[in-house]
Structures are given as structure tokens and as C-alpha cells.
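Just one chain follows, in the form predicted on its own, and it is written as C-alpha cells.
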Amino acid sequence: MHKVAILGAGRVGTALARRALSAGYEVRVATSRPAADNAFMLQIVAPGAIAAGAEEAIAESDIIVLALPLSKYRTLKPELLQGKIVVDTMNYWAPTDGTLAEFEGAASSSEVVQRFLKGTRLVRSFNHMGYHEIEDAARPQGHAERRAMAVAGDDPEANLVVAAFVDRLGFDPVLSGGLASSRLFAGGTPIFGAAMTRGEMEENLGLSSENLV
């Protein structure tokens, strides 16, 4: 799978928009405004990078990286999505976002954007992590210094995918289960902010080794 697309160009998507870019994926980048009007910022931000409709962007892409504020998760369209794989990076904040309910309960917010987007394969990751770290950070494989990134999802197979895009951006992927284990690296935990290897993470997650790609 060589083809993302990047639902969202604030900081955390041109990001990842770049990383993947260097790691030699084919990238499209959405957000709600015309693809006329992205070229320009693009060019700029993430320079290789397609600037393309979301339905375009979604339709030709291989993995589709929701990179969009939260609070917006009902913008997107659940029928474009079915059975693709989605990596939600969105975060909860209350504070920016404003309160909302459905993200006040005991469930984790993958698992909201999972009941919304029915049909489709989602797994949550990269947002344990800063922007800025998403490329600073990327380290090649066996590299001492090089970080986990934990990977939570439903669907198996998709894990695996995104494990797999995961390493290629340059960090160690650690399975940490079903879309409810994204609570263990979600804010306000031990993991979120924190530069961890992947024996450190494996210990703060409390896995053993076959959950360790």
C-alpha cells in the first residue's frame, strides 16, 4: 500500500504529510475547501504533496489519515469511508473544542468515530505524539534512539497495515489492542507526550512480547 491521503492540513497533517512524502508514499491532502485553493499552501507546507477533493482523496488512496480538529468528526462522510483503513490521530480537548458528551463518558474517542463511521476500519494512532516530533523524531529501523508508536485497533488486518506505515515513517509500532486500548495512551496518561522505546512502551502498556510488531 503506497497511497495516503490526509484528511486535514493544520500541523499535524502537513506532518505526516511530509514524512510520508520522504517515506516514498503517494500523498493527497483534503480539507473542507476547494483542492484549487489548497495547491498553493501545499506547494509551500508539504512541496509533492496532491491537493485533492475528499471524495478523491479518499477514492484513490490505500490509507486515509484523519488529521482534522476533533470537534469536526461529523463533517466527514461515513459512506466514502466503508471498508477503508483510517488512522484517526484526533484528539479530545475540551478546552479548545468545547465540551462535548458523547466524549465524556468512559469510551475512548476512536471508539465514538468508529459508532459514526460505521463500515469503516479504523485504528487509532499518531496522536500520542507532537507535530513536530513526527518528523524530528522519525529514526530508521534498529536505530537506538528511535520511538514507539502505539497502534490500537478492531480490525486486524488493518492494524497490521497501519503497523507497517507506522515503521516506514520511521517508529517502532506497538499493538496495543482493541480501539478501547487507545485509552491507555490518550491525554492526560503516562504515554501521551512521552518519548518512549518500545520495550518502555510494551511495560507501560503492560504487554507481553507477541503484541509487539
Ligand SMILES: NC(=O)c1ccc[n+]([C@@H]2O[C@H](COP(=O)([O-])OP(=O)(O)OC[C@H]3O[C@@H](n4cnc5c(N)ncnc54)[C@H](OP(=O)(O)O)[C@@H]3O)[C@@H](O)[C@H]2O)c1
Contents of the next structure:
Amino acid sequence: MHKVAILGAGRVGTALARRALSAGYEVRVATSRPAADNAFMLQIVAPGAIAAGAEEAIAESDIIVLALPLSKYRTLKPELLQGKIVVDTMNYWAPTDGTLAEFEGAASSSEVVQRFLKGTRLVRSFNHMGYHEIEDAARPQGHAERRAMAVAGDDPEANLVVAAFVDRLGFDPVLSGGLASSRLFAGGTPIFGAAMTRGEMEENLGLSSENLV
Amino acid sequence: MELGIYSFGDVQRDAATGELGSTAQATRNLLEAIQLADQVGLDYFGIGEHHTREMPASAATVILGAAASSTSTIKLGSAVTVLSTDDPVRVYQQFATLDAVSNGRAEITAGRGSSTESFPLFGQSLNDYDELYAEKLDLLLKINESETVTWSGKFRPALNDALVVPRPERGTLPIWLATGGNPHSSVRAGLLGLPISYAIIGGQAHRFAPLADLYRRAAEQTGHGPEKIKVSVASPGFVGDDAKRAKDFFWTHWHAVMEQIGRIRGFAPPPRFHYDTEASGAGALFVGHPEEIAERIVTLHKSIGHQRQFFQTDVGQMPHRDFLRSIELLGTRVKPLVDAELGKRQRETDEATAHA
Ligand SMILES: NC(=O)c1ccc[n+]([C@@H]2O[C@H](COP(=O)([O-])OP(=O)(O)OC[C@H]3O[C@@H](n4cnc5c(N)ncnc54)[C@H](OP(=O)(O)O)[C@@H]3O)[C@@H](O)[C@H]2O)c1
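Please give the other form, namely the form predicted in complex with the ligand, since only the form predicted on its own has been shown so far.
The complete assembly is shown below, putting the previous chain first.
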């Protein structure tokens, strides 16, 4: 589990690419443009990341990270992602995404995304942290200031893989439960945008120690 | 290095009664702030389009036009113009008029901006955001290139040999592209040979250094000369006579805004320790006494090499007198320190190259 594909090369995508590279992952980055259009940019902002087309990046990788605007999720090809472990970092925010009927009033955008990406092992994480903190706030294991990162998904094995990924990137993973539980760290919850340690987040999620990674 | 201010035209709150001041008074206060910025030798003042009760600066060129007649050297611009919901022809006419009455001091900064209230106001859909922006920027740049324009697009009637006047005295208007850190925006500005403005409003400011590098390399590869390539940095900032008082004071106002935004966007406002980290060292909040701010600007300059830095100061219904005091300190205390330090460095580099 050392190959990562990141779909999206914006603020979140490039921050995650740099973190994953320094954690020793092989990283491919794809956007809606051809790989050649991203090569130069990646060479400078995420040196070491491989510019790839989405299809190749997905096929080559163990973990696929969705770091594109939620408004574009329907441009993803579900058939390419069958059986893959997919990390959903996306949030719904109408003033930038535009109004999307299926997300209006939905408790968790990830459940909507999972319905579209049938057959993928979707795990929501990284969505509650500002993009620059993914880099600024990353800390080694055991560090007193290490922050917690919530992880939610319906596939227990995928959850563990993503938890290990989160850990290697510099955060304490906290499993909140199935994908539906990702509403507990969506926008408007106390976790969204807050800096919490593992203990604080567990308490906030009302978790007992059995649930923990 | 050019130093300046940007504002969304925030209304003030009466400290005694707690009442929100009028939007008309806030507009007059903003004009006064621009005049002071000019008097104390600042280089740039930008107005960021907003359409709210707290931030009523919806018609930047009108305020800047008034400022043009009572200022002499300060550059007058937008920070930013929400191009997607405006008509590029109208935007250009207004800024070219501003350019005429200010004797060549007008600038446009186009960008997404932090405000989306203009979309329902002018009947545009946010679902079209990217397309609207790309199309309107294309037209704006075309108008800047020549006074007669032939153009067609999706969101605006076509133009056939249409005359757009007045024309700027220097031939063209500076048009900056504003970005919040998406690398493709840096590439786009570089390919187009447009100056770029980075909004660095949180986190560690030097994380934008690779983006500035990307921008410069994209411009170089495209063959744009160095005279076209400029980088500016826009950040929250407040200068006070005393460092601790300045930090405590700005915290209350900054925190108030973060609470307002957080309520709307559903995130928890950052705690004080987070603010303290960002308001020091390489953080994005330039809050403190003049020496400290000058030093931090110079340090950032080492990594980003920017030509201009400007600050949003009057946030969270800050009393007008504190806004004015900060402008004064930025012009009279910070600017000379920054000029001296960067001048010294420049001489050292020049000498080193001369001896090499
Ligand atoms: N900003 C934050 O702090 C933050 C924090 C947590 C989560 N998020 C979430 O993370 C996501 C990305 O946010 P951002 O701020 O990084 O956005 P951004 O800077 O606008 O970048 C979006 C990226 O997605 C790419 N993209 C668009 N369509 C695509 C497709 N079909 N396949 C692959 N890539 C595609 C874009 O490139 P092209 O247009 O060239 O394809 C661009 O590189 C959003 O869903 C957001 O809700 C953001």
C-alpha cells in the first residue's frame, strides 16, 4: 500500500501530494487535463509526483484520493474505480460549488458520492482540515501537538488502510464508524475546522476505546 | 517594494453603544483612509468588491474616482473585481476613466474574490463560475489590447469592431490576476504574462514561494519579459505602536470576522493560540509593531521575491481611528525600514555580481 493517486491538483491535491511524497509514497496526480499539461507544474510544486492521466493513475495506485471540487464529482468514471480504496476529501459548499440539488440538505455528501461511485470502497477523511494545515500541522507519531483526523467508511479494511495513510501523513486517525458517521465531521460540526487531539476528537464523537485504531 | 492597503469598506461599530455605523459613513471613512495612505507615502490602495451590510464597498471605482482628485501618487485599484458577475466592457470603461482622472494610477485585479453575493444580485449562477470567469477575463484582456474589439462568447452579446473608450494614457491598464493558491492560476497568469496577486490569509506565508516560482517559470518559458512579471502579496495586517496591544486589539476584530465567516461556512473559529502562531514568524497575519512588521516583510521577500505587499486592516468593525493609525505607521515607520533593508541587500547583491 505505497502507491497513491490524487485526483485534483489544486490546493488540497498538491498539499496532499507533497505530504505523501515526504512520507515515502509513490504519488501520481491527475486532473481533467492531459498529464502533459500538469507535468511542468508538478515538477515545481510537488517535485517527485508523477503527472498521469486519471485512468493510469487509478490503475497504478492502491489508494485514490478525490481532491477535486465536489461540483465535478459526476465527471469521475465509476467503472475505473471499481473495488478501489477511495478517500473522499470533498465538501459541499454552494457558494463555490453552485447549488447541487442532491447535496442540499444531505447530512453527508460522501453518501451521495458513494451512491454514484457504486462498487468503490469509499472512505471520508481530510475534509475537515484546511488545506494548508495538512502541511503546517502534520507531526510525527507521539508528538504532543499531533492532531486527529477523522476517518469514516463502510468497508472496515479500507478504513484501516486509510487510517494508516493518515498516520503516515502526520495525523492521529480516529475512526468514527460507517460512512454515514462522516456527517459528524462535516461542515457545521464542532470538528470541522477545529484543531483537536485524538482524545478530544474521540470525546467529541462519543467514542469508547473499542472503536479505536 | 511597494506597500499598501486593501479594504472591503467595512462599517465601524460604535464602541460605546455597540451600534453598527451607517454604510454611507463607512464609505466616507474609506475615502479618508485612502487620502491618508497617499499622504504617508504608501504605494497602493485596493478596494475589494463586496455587497453586504458590514462590507458595502460595491462600487469601487466611484470611491477611487473621488480619491483620485484628492491624492497624488498612490496607485488605485480593485482587490478584487468580481469579474464573473460584471460586464468587462463596463469594468474597463470605469477603470480607464479612473486612470484618466488619476493621471495613470488605475489598476484592475481580477479574481474569484471571497464574495459571492454578487451572483444572485446580478442574476448569474454560481454553477457557471469557471466558464464565466474564463470568458470575461478573455474579453477584458482583449479590450486592454486594442480600442476596437471584435469578440463573441456565451454569456454576453458579441462585439463587432466595437469602440471601448476612454483609453489609458500609458496604452494599457495593469490587470493583475488574484489567486488563493491553486497552482493552475499561477500557470495561467505566467502564460498570459500578467502580474499575479497572492491572497495569503492563513497558514505559513512562505508556502506560496513554489507558486511564485511556478508563475515566473511559466512566464519565462512563454517568453514574457521580466518587466511584465510582478508578484504581490495580500494579507491581513495591523500595525500598532506597541506589539502586545496591537496583537490583542487585532485579535478581537479578526476573531469577530472569523466567527461571522465560520457561522456561515460551518467551521469553528480558530482559537487564540492559532492566531498567535500566525501573527508571528512566517505566519500570514502581519500584526505587531513597526520593526517587527518590517522584518517579517523582508523575510517573506527572501522566499517569494514579491514587488508589493498590501494589508487588509479594517476588519471586524474596527474603529476608524485605529485603522488610520495603522496606515500612518505603515507609511511612516514600516516603509522606510523595508526600503532601507531591501536597498542594502540590493547593493550587496550588485557588489557581489560586480566582483564576480
Ligand atoms: N480548500 C480547503 O482548505 C479544503 C479543505 C478540505 C477539503 N476541501 C475539498 O477539497 C476539494 C478540492 O479543493 P481545492 O481547494 O483544492 O480546490 P481547487 O484548488 O479549486 O482545485 C481543484 C482541482 O481539481 C481538479 N479537477 C477538476 N475536475 C477534475 C476531474 N474531473 N478529475 C480530476 N481533477 C479535477 C482541478 O484541475 P482542472 O480543472 O485542471 O482539472 C484542480 O486541480 C474540494 O472538494 C473541497 O471541498 C478543501
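Residue numbers count along the first chain shown, from 1. Keep in mind it's a predicted model, so treat the numbers as computed, not measured. For the two forms, the rigid core is made up of the largest set of C-alpha atoms that agree within 1.5 Å on superposition.
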With both forms fitted on the core, give yes or no for whether the Cα of Ala107 moves by 2 angstroms or more between the two forms. yes
